[in-house]
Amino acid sequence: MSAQPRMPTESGTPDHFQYMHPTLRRNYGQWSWHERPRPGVLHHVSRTGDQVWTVRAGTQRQMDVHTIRKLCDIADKYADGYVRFTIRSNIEFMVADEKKVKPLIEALTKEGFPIGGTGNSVSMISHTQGWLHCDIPGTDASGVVKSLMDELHQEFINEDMPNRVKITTSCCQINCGGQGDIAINVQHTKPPRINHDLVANLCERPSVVARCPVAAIRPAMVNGRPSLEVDERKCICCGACYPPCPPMQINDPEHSKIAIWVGGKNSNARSKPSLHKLVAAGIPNNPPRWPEAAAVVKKILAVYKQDAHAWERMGEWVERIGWPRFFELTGLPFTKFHVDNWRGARASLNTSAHVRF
């Protein structure tokens, strides 16, 4: 019997065409123009004359099965069963008949799902998993998002900003997060606390040593048992050692803080992509509503909304007025933590196996 060829196993993203609205599938690559009839609604017109309306609604991101079923029932009743999630956890319903748009909006609004997130608005905050799914978070990004979007509801359903505002959150400093007009990240302020009794049983010490980006960890013998030690003069409190070695606990209810960064951008529109800069440090990591972090973000958005020119992204606005003026307008304190004078890597990486220069 001849050998049969081994069939490939599909382990990637499924074919999206099978879930696509028939009008979208039929006109794939043929769209001529589009507009926004109102915040939260997109209207696309194809070269063939076909049209499709997309209604975008915000969600709480972490959803129970009853909420998902509710959204699916709305899709079945008002949108021919076609629905999709965006990368920012919004949900979009597509219809090919304009008469279905208003009933769809009314049904979503009645169930508490705000319509918006398009154009010059504060779009849904992109974020990491948080306490519910992640094993190493220093804060709950999902909770921060829900709390902050409750505060920014009006900025989501309206298009009153100078340009679109992208906000990101991250549970830790090493695995997730991203550039954004405003980024909310955890900030560890103390080196890890090591439970030396557990290191030998739970940690592969060479992997932990190699994981440290500044070569601040080295093997050690403590109380006659193999363990690890941290050179606190080199440690940057990033938390990279915690995932491969949970006994190196870095989360702390008092010393794990929130930091806010401003001015990041991924797109090439009107200016090059840019990295965000630290503007607020040491904000209390205060669940379940994080009021201190929300107050800083709302203050920055209010000043940006009032002072920026039309179509200026937040980073472009700051570049125009200058950082001293930014801190003056927002009233945020400028501290030693905003001075980028860390030079430890040049010495520490030259003494490690990571990088040579």
Second form
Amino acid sequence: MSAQPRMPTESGTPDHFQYMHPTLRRNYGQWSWHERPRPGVLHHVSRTGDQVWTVRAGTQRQMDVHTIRKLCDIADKYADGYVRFTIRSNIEFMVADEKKVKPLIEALTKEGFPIGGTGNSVSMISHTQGWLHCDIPGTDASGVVKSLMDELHQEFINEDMPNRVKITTSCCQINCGGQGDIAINVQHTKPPRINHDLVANLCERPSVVARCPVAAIRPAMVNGRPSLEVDERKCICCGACYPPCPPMQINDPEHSKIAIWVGGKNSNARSKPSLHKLVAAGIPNNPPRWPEAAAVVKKILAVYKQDAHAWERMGEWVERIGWPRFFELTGLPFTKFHVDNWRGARASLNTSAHVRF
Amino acid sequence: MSKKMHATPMLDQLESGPWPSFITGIKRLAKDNDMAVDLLGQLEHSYETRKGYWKGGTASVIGYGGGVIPRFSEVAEKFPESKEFHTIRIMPAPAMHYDTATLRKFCDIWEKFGSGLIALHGQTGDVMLQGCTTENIQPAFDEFNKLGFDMGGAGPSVRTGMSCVGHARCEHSCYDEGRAHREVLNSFIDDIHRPALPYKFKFKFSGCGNDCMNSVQRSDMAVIGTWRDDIQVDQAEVKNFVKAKGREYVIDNVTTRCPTQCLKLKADDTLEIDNRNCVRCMHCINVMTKALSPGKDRGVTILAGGKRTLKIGDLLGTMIVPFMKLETDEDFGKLVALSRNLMEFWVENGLEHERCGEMIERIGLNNLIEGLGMEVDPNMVRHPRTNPYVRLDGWDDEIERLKQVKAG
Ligand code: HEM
Ligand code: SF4
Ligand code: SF4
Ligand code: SF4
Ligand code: SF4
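Here we have the form predicted on its own; I need the corresponding form predicted together with the partner chain.
Entire complex below, previous chain first.
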């Protein structure tokens, strides 16, 4: 008789206390205030009198086991054997003794991990899977992020932006990367090409028809076999048909471009949360270093850094100076494509006589 | 186990520069893992041709319907060792705390059964163990499961939750995020493992309005900490802050940045707060971390329906609960009950492949609120309706009903 298969223990989300640094565990819910002694370091003080210093380092997110073990070695030697990760794939080492901060920073720096990502810095870019693993990507998220973080390294290790800057990338219009102060996303510019031979075999046609946000896909007979057709005037090139129907090829070496969006913010601090807005498009998807995309991002960051008031997030800064000035200062052209014509578009039109000259 | 490396002139360029390189990492793996060799080959091929070559399929573990992201290579004849390159999603503990012994065990298991490539973490919050053959999925998962880790959600299911560091190391935290995270998520274990919902459903937990988990944009139910009494002010620390930074700095960076203009720096360098007008935005507390803190009567605000683009465009979550206490066992029970009610309402009323936010847009917030057995609240809107196309013939009855409700 063959062995019984092992049934999983459906334990769900594990208890965090077992993995938590003892100083954090002891002071859970007791923290009183914090400061940032230098970029990349946080100092928290508890109502119990305990203190903890956190050193934050950037990682490449997609890590090989050797890199993870190296981080563990550093944590064992300098940080009591505990770490945590942030939502942006930064790693944090906590120490209860201020004297350990410097050697910890030195050890991380020596191994090539940048220290920063706190306060008013450009933190690690949150990203998706790209060509490394996803089945629908128009570009390689990890590569774009590595290239950009090389360029933005100084902005990660320093805290001299007006406020924090969160950048996100997405390798298709589905936008797994999320909203950001700057979002760098693939935007398809041509309707999908249909491989009719494959549709008949692979496709649950009703489901792909239902997926299209503008009802551009219709069932059709092609060469005597059931297939699909796309009304190209309606199609907005969103790519939503491709995951359920790989024969609807949307990714294209030439026409999958990069678009850049700004002003997304999830925090409620000062202004309400906001969605990011299109500022540039048609940027070539140019591996391995994506220099054109990097140039636009750096230009926007430079203008923001120079022009924004302290504490203004990118979207708040643009709201204050107005979008016409944003386009003027960044030198990015304003086009008819920037004028929304999708659902709820009127909410984005100017319903006042407010104009700046 | 030492397949010859493919030439990767484009990927090699990603090894220079100050940021840690994932390519260098994969090359290290490739020294004794052939899957990594062919992964690099395929990735270089993608860089050359600017196209991806993975397709989905089916793969899972015994007992579960989801959690593995299957990937099969479309160029397997060229790169056979990575022809199956599945991802296993593992749910980490709230706020992603680890001891190194556990991380080392992750590495050992993944070196043995997978490619050795681990993403910490996906935006959904999972540990993503990338690169596994179909055959090795089960033994690899068994090892993680024995370590006390479980599989995260994928497909039309409840997805892995995320919570901020909060109580563990943040003085702004207004509730126990870790507990809320575990109580809510662990009441949906069946819906995490066996995808049977209209579409995905995400929970995120942030301890205050700074919303470090981006819950408002990225989750179907966003639980955000807040307080309803007065901001706690340590006037001596206010004075110290003014002394250190100067009055002008405080006026420019604290008081005039308050969105509701409810802060006033007095002549004696103390701060006066019109708490009735404070919207709990967190700005002043963020700047004066030592002098100001959230009030003592803490709880959560809950928003529903945030999501990204597909299918009707990006949606921010909308307020459904302006304030809910979250301290006692009973309070946590109420949070779990609310999450179940929201989920059940959506399961019943959502169309296939329709996120909760899209359902709310289609049926109207009133229907959701009524479905949840709650009352509407002026906090749920930016302003009352502007269009008169509504039947108001039930007005008097509604006023009467509200009177009755109020009277109990
Ligand atoms: C069939 C289409 C899709 C596929 C195959 C796909 C695949 C994936 C995979 C494998 C991940 C990494 C999962 C993790 O965090 O553990 C991911 C992440 C994500 N997905 Fe998707 N996704 C699809 C559609 C979407 C859609 C429609 C949305 C939102 C509208 C979305 C939002 C996200 C987000 C926010 C992430 C986190 C990104 C990351 O860090 O990798 N996805 N997706
Ligand atoms: S959606 Fe695509 S894969 Fe699915 S049935 Fe339609 S054509 Fe085929
Ligand atoms: S790309 Fe988008 S709009 Fe065009 S056919 Fe496909 S789903 Fe419809
Ligand atoms: S959301 Fe608030 S409580 Fe949570 S970590 Fe961020 S600032 Fe702290
Ligand atoms: S929390 Fe925000 S709204 Fe409240 S007083 Fe401070 S700055 Fe003003």
